[in-house]
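Listed next as structure tokens is one chain, alone, in the form predicted on its own.
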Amino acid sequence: MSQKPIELILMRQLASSLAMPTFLVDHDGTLVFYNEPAEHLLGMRFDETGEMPVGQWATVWQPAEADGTPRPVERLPLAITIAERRPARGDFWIHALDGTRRHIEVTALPLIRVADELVGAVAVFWELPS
């Protein structure tokens, strides 16, 4: 595993202690961590999935609209945040890896160094009532 920027290391440490589901990606959109509360909604422990590129994580949970239409990667809040370097939010449906279909709302924030360098993004999310 390559050395991560200090901001990602610190954000992972913070996410590990939060009660809200948290998902962390690097500047390329590669998943680098999700916490225990996220594991419950996503249906699998991070230790079992590990790091994965955006093209994989953006499809493995099968994000979709309420009618089942797949949501394109570029319309996911984290993908928007990485591409446009701005906060983004949205709600959509996922198929958790334990087979459960969940309606979630996601808010994503860019992680930008003082030198205006994007080092990644963090998303917090929660399940909405069906």
Second form
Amino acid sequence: MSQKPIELILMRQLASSLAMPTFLVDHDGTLVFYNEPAEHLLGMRFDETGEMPVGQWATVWQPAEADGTPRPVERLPLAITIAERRPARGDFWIHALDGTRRHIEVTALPLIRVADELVGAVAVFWELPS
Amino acid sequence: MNVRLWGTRGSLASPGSDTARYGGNTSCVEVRGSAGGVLVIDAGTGIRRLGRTLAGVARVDVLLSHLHMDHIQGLGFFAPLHDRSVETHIWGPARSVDDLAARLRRYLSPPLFPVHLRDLPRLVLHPLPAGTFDVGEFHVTAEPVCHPGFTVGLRIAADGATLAYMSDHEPALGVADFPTAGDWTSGYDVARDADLLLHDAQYSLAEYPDHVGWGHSALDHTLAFARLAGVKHLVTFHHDPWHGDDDIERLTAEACARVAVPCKVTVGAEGALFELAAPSRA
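Can you now output the form predicted together with the partner chain? The one shown was the form predicted on its own.
To see the whole picture, the full complex is given below, headed by that same chain.
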């Protein structure tokens, strides 16, 4: 067992206390945590999904455009943030794991520590009115 | 590797009859290796007396865990810094906005101090890199830990033994069910399986709720952290300036009664010496 960077630990602690859905990934995009409000929107508890590589989480909720066209991984805000080390935002549709289709807006921020090291990224998201 | 405590008090030097047993000087620890290397961890007021014992030493390395005042206040009174026969290296956390020299100059310059940093004769400053590096015979790992401002925990290995140092550390911050898994616990990798852990133990469990986010631990959290990390010997450190010797002993006994730990627990006392040896092989 190896300890996560302190910035991820503190962000998870903060996310645990927030009422905004929050999704946390590490430096290579692996999902490491989402909070209870996010569990509500995504339709499954984090304890049940566990950590997931980017290729898995970027497809498991089936992100798509309004017309149902799949949204490619590289156009998801969190993937852009990890790849380009910059904030990114966007809106798209997901299929929650409880079967609900939801329109969400996502804002992602990189987590960069001293020495310019990217340790991960955090995304907050909201469900938009249908 | 020998480890001697020169200052164990947190936040503010607190001399007096009620602190005589555990000491009133702020954080300072001397580490000596078998090859003669001298490391000093933090430069609280305890460093003044340490400096007087270093005659004949050609090089001293001072590792600063962070730059809060109680960890640097003794620097100006550290004799080797004024001695042309000694090369003093100070390693301190760097930030992206200003370098270590600029940050130390805030204290080591008028009006806070009469001597300028630039006037110290043989001083070499190093940004303390996150990760692992060697200082002489010591294998040092510095990792950021949970404490306001940029603060590192230090893991020092030499002679087959390991010391972990987290004088200012609040691993329970925001964790409702502390301690949980090691991989989500601040400082875990620094402390894991260490032979000796010097760890923040500033507050009682009753005092902690009024100080959440100040960057320090309740004694119960310190014990739980030591148990999680599997350390062999915990030494409590950074005692609250409001706690007299009797308070520290009572609060430690009460915490130990609540939180069972499999390791030895010692209250950190100024002057205490810990001799760390490599595990013997059967």
